[in-house]
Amino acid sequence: MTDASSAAMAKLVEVARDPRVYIEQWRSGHAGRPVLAILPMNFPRELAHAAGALPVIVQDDQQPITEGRALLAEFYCGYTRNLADQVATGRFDVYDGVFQADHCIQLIGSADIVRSLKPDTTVFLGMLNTSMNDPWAPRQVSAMMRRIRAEIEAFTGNPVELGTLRDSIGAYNRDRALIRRLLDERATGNAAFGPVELQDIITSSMVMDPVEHHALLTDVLLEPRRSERDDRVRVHLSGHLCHAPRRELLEVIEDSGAAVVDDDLYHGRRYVSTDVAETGDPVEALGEWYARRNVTIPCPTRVQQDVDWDGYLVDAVRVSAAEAVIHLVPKFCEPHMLYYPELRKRLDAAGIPQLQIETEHEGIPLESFRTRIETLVERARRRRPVHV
């Protein structure tokens, strides 16, 4: 890399691993404009961006959970307990308000912690319907998008002009497209970025202004990059619907003889899977974006009769020529746990080797995982054709 592209990549890594530094820098350069805490998975950040706010998807900051343990029950997932801990210890104070548009009962619980400990902070829940096939669904989604627009306008004090919203949609689309290009290159075996670097690139896009992120990522990609396929077993990572898997786990996967070639992780292809239409009414387009996301990559938290995650997964494995699937299941993630038997059954029927790894916020048994991943790699290798 050149000095410029190395500096750009270093900035993306810095933002991904310590979003608060970037938030404070952005705030100092944009006096009077709010920073919104966005909770995953489906909030239309474009609306907040068009109102002049910085919409930041709150990250699992990987610090040990201390006070958060007393605020949510142990059967809440590690991400939500970490969010509660961020609120209780003051690490959440960089945000001016909390906005979410999902139904996960655990995320709602963490937002309730904000209401309890920071009663003066605005907390908004836009309940996007999870039933996607009913004839009334598009109308209800459209109504909720208009409601979110009104809430954003009331909170920021700025109108969301349709022309400005189209500009924001275009900015996020361009950034998503650039990231998707890297993921597509990875699937062909020609990407020079490993899973940790790609996760840093995607995580930083969840934090930064999309125009600034796109400019930095463009600088990163100025240098030609090519990484030929090697003999490692090609794997697809599946799961982690709303927060990032630990970087050290991704490193162990690749150190164990596997090469990650595709995924449906939230901090992966799922996040950038779908663009918002740039023609027509932009608010209606956001509703269509929400509906199409579940078609592009199905989510077990949505109910839709004509798509299924297991079928998508088998098709994705065939497209990328992955040789095995590793399911990354956060402990106590109910949607994933309930859907996992269907995934396992379908992959078994298709003859695709697979491994389930249950992840936690801390105390991950990496060496145990390494042994299990090496076993999966060996199983996949034995399925390769023998040339005589």
The other form holds:
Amino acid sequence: MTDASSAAMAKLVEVARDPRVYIEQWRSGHAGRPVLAILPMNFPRELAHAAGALPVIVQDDQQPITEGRALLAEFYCGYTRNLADQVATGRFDVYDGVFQADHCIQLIGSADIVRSLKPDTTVFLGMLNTSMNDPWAPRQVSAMMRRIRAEIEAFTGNPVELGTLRDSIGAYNRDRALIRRLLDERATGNAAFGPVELQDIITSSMVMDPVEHHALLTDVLLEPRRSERDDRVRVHLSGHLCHAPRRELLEVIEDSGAAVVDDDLYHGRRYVSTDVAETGDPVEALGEWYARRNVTIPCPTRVQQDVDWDGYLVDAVRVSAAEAVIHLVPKFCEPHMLYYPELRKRLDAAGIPQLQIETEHEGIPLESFRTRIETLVERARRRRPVHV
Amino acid sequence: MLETIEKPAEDKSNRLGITRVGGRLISEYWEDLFTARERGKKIVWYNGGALNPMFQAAGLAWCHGEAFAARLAAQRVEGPAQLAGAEYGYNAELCSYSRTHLGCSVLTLQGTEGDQTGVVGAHDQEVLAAKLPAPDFFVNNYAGCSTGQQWDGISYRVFGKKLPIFNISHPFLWGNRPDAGYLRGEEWEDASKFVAEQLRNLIEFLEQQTGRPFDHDALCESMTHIKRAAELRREGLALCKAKPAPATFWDWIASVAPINFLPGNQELVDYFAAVRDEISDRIDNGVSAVKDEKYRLYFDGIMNWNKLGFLSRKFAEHGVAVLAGRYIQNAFWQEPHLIDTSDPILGMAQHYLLCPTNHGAKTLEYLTLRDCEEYGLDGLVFHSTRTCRAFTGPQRLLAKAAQDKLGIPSIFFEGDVADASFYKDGILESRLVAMLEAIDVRRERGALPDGFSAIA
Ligand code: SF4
Ligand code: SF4
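Show the form predicted together with its partner chain, please, the one above being the form predicted alone.
What follows is the entire complex, opening with the chain shown before.
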């Protein structure tokens, strides 16, 4: 690896693991420009970027939950309890405003905690239509995108010029496309990066300015890596909406004889699944992006009768030739809990071995996971054709 | 760990007699539903806001998913449905209404193999004590809670994606704008119009499903009855501000089903008139709902349906009149003045939006503190409803606001809407006793703010 590429990778890792340092650096180089906390998973960051802000997707920061316990019930998902804790302990103070466009009730609940604890901070909720099939959905979504644009303009004091918005769209598209290339390569067998490195690459792109991220990632790729092909069992990781699975868990998966070849994680393919059209009205294009994203990788938080996460999963497994699926379900994530039996049923019907792992914000039982993953690997191995 | 739940020593509760009539109406409704298909009726399964007047006007039979799950839990026969749900793969931490009802779907499908009677698996009928007919189509009307909305999307899949489904999107009343507030502001107006428009689309959908033109007059008539019933209900609720209280939260819980899904007709009006009259008579005759009422509390959380009678006795045993709650004062056609009976669609849309899980914490704080003051309450009990994140999300904020702004204490206890296993009696008992002692101490010191004077 060249000095440039390893320094670039080190920077991405640093940003992914401690976004606050990057945020402070960015702030000192961009006096007077706001840093926005963006909550997953649907907010069009391009609008905020075009207004000169740094839109940072708030990360689960892996600190133990202390004061947050007094704000949200213990049976809220780890990500939302962590958000409440970040706010209560001042770790959220790096942000100037909070913007979200979503409809998971737990996320709305945690945003309400932010609003209550920081009454002088703007905490905006853009209600993008969740029911995607309705004839009036496109109109509703496009009205909300215009509304979000107006909110961003009012908050930043900067107009979102259409030309600038197109530039921002282009910048995010380029960054997404580059990450997608890595994911595609992995699925076709050339795993240039392990799952932890890929997660760092993706997490840092959720935090950084896209132009800067793209430049660093390009540097990283100056040194092409090729993985050694081995006979580990190829697995697809599914789920983990909103926040990243623990790095230790990804390591245990790979240590247990599995190689991750694809995923539909938010800190994975889901995040980069869809580009925004660069022609036509850019605000309309953001509305279409929202709708198309749910078709590219269906999300259990949306209501859409004619697309299925389970169907997507079986197709993805065929494309990547994954031999097994590991469902990573954050404890208490209702959209995932509701959908899980459909996933299980469909994979069973397709004869694809699977394993459900329920993750927690703290204290995940890695050793018991290891045993279960090894068993899955064994099962998958036994299904391999025997060459005589 | 299993806990032994002992019965309170003496039953000091004095529940309204009229709710037995409500119970009969509810039983008749379900019996009617179980035989609806035999009578040639189409059946709709729905969730969320009370769309029943629409279905009534369309000549349908309707089954409210939460109501059926609540009924099974209240009758303590939810087990087989939850087991079927668990076997199908639903995690025990998932909303117990949804997994009970989805479990019913699974049983329904198992029981209909080869025939179309649509009866929940015949072999399970005894334990289920119910015969839920399979749906002809679904309508989802869930405001506030994304789980409620997704649940029907999953029912649709469980039934093989063959049955039609109509989903209504409800904007969460978040209150971004400076003019936002309860029943006011641009957000409220816009959301009301948007939902009303979807209800008009629902009418078209119902016409397609039934093959008949929708009977708008029948809708107006049904809403006229519902409006009147809701007015009577509010009058009765207001009478409960009297000290000592003539009726309690638990009486109103017993009247949730009638206001939430029974047909809008004269019988419904008569029922709520009788509820109001019984309360009024009690005031005239000095009859109280709790023997030796000593404390007045607020109850926040969806009802723990397995424990309705038990909790009513338990609180009464401690001299507690539970009088108000988000689930009662701020739900179920609670603003009847919004209904224009000659054109009820907008007012209906507004009520659906007013679901108490569809407001930001700011509005909930306004409503909760208002009710605490109006009913002269000494404290709040939060039912930390284990699998309902929609209701529990703002509870800590509400407790803090009551403490900071009104100086009144709260306790939390764990339980669930339809899963008895989450209820911890020891926790409720010890926390309740501690709070009541604290209230006593403050009364002795005379430290309660205005409006919270001791009830001697
Ligand atoms: S979608 Fe799941 S992980 Fe995301 S906030 Fe909601 S419950 Fe939490
Ligand atoms: S989580 Fe609560 S509000 Fe949501 S569907 Fe279940 S019971 Fe209803």
